[in-house]
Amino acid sequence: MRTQICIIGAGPAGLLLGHLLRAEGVECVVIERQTPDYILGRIRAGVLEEITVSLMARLGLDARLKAEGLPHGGFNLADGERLIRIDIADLTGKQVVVYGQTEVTRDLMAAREERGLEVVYEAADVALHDVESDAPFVTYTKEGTEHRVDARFVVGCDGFHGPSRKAIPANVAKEYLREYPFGWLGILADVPPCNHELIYANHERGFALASMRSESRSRYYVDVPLTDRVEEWSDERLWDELAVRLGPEAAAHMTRGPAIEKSIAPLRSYVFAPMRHGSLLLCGDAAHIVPPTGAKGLNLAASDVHYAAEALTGYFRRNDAGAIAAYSDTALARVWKSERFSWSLTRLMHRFPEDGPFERAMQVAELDYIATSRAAQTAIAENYVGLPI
């Protein structure tokens, strides 16, 4: 098979890039090792920045998003005694939309045949070859037969554990990593949310987050030691802990219910550079990971896809190689700003095991400053709603 661009990974980043390219008449094929059902079964975040919403609108694939998404004009920081509301609509003139990443993927997946986006699922042993040349190719096996895709460019949208990043030689790569000493224990339940906006809570017992996927489906988290196991947390124990950490006001409006899904996710900050090597570009989790504090993961992948689609379209439609050459620096500039915000909000809202009285006093002072300063709230709101592209 021969195409202009081979995309590795059919999650939201890979599908979004594929649709953007096809809309501009650029040939591409997407290679995915999992089944569609497996991809749709993954539970992920659901707060969309303007960049993600605008890309779906540009493609005309935002009908369900507009009908079912929940626009949010603010969010809350809880410090154990009060809710500090960050009014992002007033401070920035923008909003975020709560709409599950799974639903974004479902919308992109449902449109692939109509839009002529070819996706090969259940592709095993995916390998990238000759990415430093102008004629890279990808091999995979399906149903016992080996296949080859020749392309001008390969784009890795295959997540942290995929093969794309590993195709970049170690002698040209640099990795930045910060692993956190806790994980997030999450519960998904078909119950109404306790607040119409998200609540990030810093409590003496630890962090908590009250979120939602819809007006009838809630997503809650608490931070736990990495040594904890899901089996140690019954639904009742987790609901009790959430009620304490979120505070009496949120607890009074919290509806309990059986878990649809419950899991523990480790937290890390990670950046890989460069995000382009030869004819290979990286997007999303293949190049960077952010802690979920601040809801940047999917949105950062969407901004990568925006830059990649613009660069690749310019190359094929205008013979412009400049944006391809600049892709890594352009994407990384926004990546690092999002990493900074996610790291700082994680640092502010969690109690780290190594922290002492000084660190705790700094958290108290910072939260008090945020509560009383419009300038501080504006800085948080600008980052939360998404920095300009």
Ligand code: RFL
Given for the second form:
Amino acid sequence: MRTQICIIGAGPAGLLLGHLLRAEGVECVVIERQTPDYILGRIRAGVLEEITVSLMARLGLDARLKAEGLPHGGFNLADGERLIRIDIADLTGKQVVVYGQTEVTRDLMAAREERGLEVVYEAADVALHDVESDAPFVTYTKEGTEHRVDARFVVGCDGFHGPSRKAIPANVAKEYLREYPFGWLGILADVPPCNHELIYANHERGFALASMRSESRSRYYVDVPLTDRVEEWSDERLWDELAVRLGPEAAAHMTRGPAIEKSIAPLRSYVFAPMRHGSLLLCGDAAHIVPPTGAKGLNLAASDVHYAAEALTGYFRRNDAGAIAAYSDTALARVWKSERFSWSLTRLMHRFPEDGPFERAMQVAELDYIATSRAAQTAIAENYVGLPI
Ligand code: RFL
Ligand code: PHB
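To complete the pair, please output the form predicted in complex with the named molecule; the form predicted alone was given just before.
After this comes the whole thing, all chains and molecules, with the earlier chain placed first.
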């Protein structure tokens, strides 16, 4: 098969990019290892920045997002008894929307046929070839047959474990990695949220987050040592822990229920540079990971895709290769700012095992400062709502 762009990975980044290119009349095909059901079974992000919402709107695929998404004009930082509200609407004039990554992906998947976006699911042994040339190609096997896709560009949207990043030679690349000494244990349950806005809590027993997917579905997290296994956390133990860490006020409004999903995700900060090499571009988790504390991962994937779609459309529609040459620097400038924010909020809200009284005093001082300074709150709010693209 021959196409203009071969996209690897049909997560949110790959599907969003595919739709944006099709909307501009650019040819593309998406190659995905898993089944649609498997992808929709992964419970991940919940908070959308304006950039992500506006891309869905530009595609005209935001009907359900508009109807079911919950606009949030603020969120809370809890430290012991104290609750600090960050009024993002007042501080920035903008808001975020609570709408699950699963639902974004479902909406993008549902529009495939109508928009003429071809996605090959259950493709095994996906491999990239000749990415340094102007004629790269991708091979994969499906149902025992080997296939080849020839393209002008390949875009790796295949997440942290996919093959795309590995196709960039080590001698031209640089990796930046920070691993954290804990993971987030998450629970999804069909119970009403304990609060109408998110609460990020720093408690002496550890971090907790009260989030939601709708008025009747809640998502909660606690941080746990990396050695913990999900089986060690019965629903009851987890609800008890959440009640303690989130504090008496939230606990009084917390409804318990059986877990629909429960899993542990390790936390890391990771950046791979450059995000383009020859005819290969990387978008989303394929190039970078943020700890989930800032709710930035999916939104960064969306901003990468925005830059990549503009660059690729410019190439095919206006014969302009300038934005492709600049893609890595353009995307990385925004990536690093989100890395900084996610890292600093993680540092502020978690108890690190190596921390002593001094580090804790720094957290308290910073939370005090945030509680009393509109400037500090504005800095947090404008990062949380999403920096400009
Ligand atoms: P994905 O979603 O991992 O999709 C990659 C796709 O590539 C496929 N793939 C392959 N396809 C073909 N051949 C191969 N060899 C392949 N290998 C992999 C995979 O099957 C998959 O379908 O990456 P993408 O599209 O870049 O999207 C990134 C987001 O998924 C991620 O950044 C967010 O989920 C991160 N994240 C959050 N982001 C936010 O913006 N807000 C949040 O509130 C938020 N909360 C979270 C999160 C991530 C979490 N976990 C579990 C990591 C909460 C959690 C708990
Ligand atoms: C979620 O609802 O899954 C969620 C919300 C905010 C975060 C991370 C995850 O910072």
